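Given as structure tokens, the chain that follows is alone and in the form predicted alone.
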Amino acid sequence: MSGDTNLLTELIEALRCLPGVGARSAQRMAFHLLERDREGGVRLSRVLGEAMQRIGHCKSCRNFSESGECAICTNVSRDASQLCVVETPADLLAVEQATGYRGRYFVLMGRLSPLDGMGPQELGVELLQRRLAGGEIREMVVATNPTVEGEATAHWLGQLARAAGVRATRLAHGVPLGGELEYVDRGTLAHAFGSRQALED
């Protein structure tokens, strides 16, 4: 096998480290960008190279950010008297893409999964913790997804909120907007029914 052969697996074998790539897949694009656009196949490993070497975390909320804090953290105009806690960065792009939530944040980077390695050191708990100590934030929105772990971590995250005096409030999960109960599985309907709320006036 000649050397070009070589390193044209090693790109395909490269590419398969992205999440929901295979072996077609990656052959796909190895090809691409071999065959129609070398230009931008040049770009990627550019922007892709100083990514992963200047893209760090933000040292109060662990999102991700190229200086020390991100520009959510440094922003005056954001609520600091909340915080919402996410599982990761995409949970609060969604959240901030989808709502006009106007605070701060916490990213976790995971959810407690002692079988995955998942614990509370993993999540970030001595930064939550003085955060939350800090006497400026009044509500904690947890935000974690309605998974077994994430319910888990919820309660976890519930349980810091109340030892440091803080409000700790939770996303209502239930019958999608639009949503037909006849359509919706059985597992949010029997919560949304469990957390049913009075109509109001």
Contents of the next structure:
2 protein chains.
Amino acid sequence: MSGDTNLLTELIEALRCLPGVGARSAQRMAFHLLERDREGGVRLSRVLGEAMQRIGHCKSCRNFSESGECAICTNVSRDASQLCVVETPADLLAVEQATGYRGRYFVLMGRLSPLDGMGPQELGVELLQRRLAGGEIREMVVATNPTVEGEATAHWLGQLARAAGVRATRLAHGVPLGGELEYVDRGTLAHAFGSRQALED
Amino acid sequence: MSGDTNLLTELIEALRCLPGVGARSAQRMAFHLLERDREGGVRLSRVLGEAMQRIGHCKSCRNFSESGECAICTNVSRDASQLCVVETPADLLAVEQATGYRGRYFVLMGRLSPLDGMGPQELGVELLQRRLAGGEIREMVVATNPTVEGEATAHWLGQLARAAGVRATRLAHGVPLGGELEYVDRGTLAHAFGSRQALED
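Can I have the other form now, the form predicted together with a further copy of the same chain, not the form predicted alone?
Every chain and every other molecule in the complex is listed next, the one we just looked at coming first.
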């Protein structure tokens, strides 16, 4: 669009900051909003600007929050003796939606990954240690991802818990429900086989 | 994210106005912007708001434009005797990028489709007739899509051109370059066979 519609070019370029959006999708999005959904575009612009400005981190769990402390941390009906440690807000959401867990959380906002410059400091180790030392927490549920870095992070979290005298547990590994053994990867199958449990009557 | 981060929920909801973005991708986008690219998010918010407000339609070709008349229509070095009619701004862009066409355009912003309420009025027939009657245009290149509705639109455009005494041409149909005959659909192959041309020496 040679020349004047610089704003359109700029919009297409700006849309590419979204993950998974390339030049082509960005163009399609821009045209869609301009042709069919200006209202949605205006709303998105407003909400996005507000969110970028106002959403910060909860001062006790590091999850995203508009206020100083998030709704989960301030919810007195939640069990303060349990602390589930997850890597990201998306993981927290997944745990909240899938399980009946009613304890508190701690969001690392990453995982130990020295090559990416993610060390204990970046994961909020001081805040976590302070919470563990607070005396309220009896169990730390380590819910990092079952990846190499996630496992390393889990190991480190276990050490932190031990140092604070808090019991640490982790998510069970094994064969996913609804899967077929034939298609489960070897590592998972070997682990599940090794950790086999007594059949319940 | 029960309770306080209503703004986050609102952001995820607002992102769903983008085409092809469902609940899951919207969540991923929101977290990505918040965690990793606040700057991009702020920029997108600003550009989007501005674009939604300021981008209108060119008064001579109906393409998107920030000013009353777009850069192509005001570009005196472009051939005013040729008018290429396309369905959408994206089609215009495709023609601009793929061909050496140096004439003007007319963007229908749709195609004839009575069921969707798209009639001649919605496609800017009056403006198009006025331009055809202007006397400057000698050839109208019909570049509607090779779909049923696009073909119907092409037929209608041909009638308009004839009524105004302007020569109408259309894009050639045939086997796409780089394709294999084996995989070309029957309709296209039959058409290409019927419209076979003399081998150039």
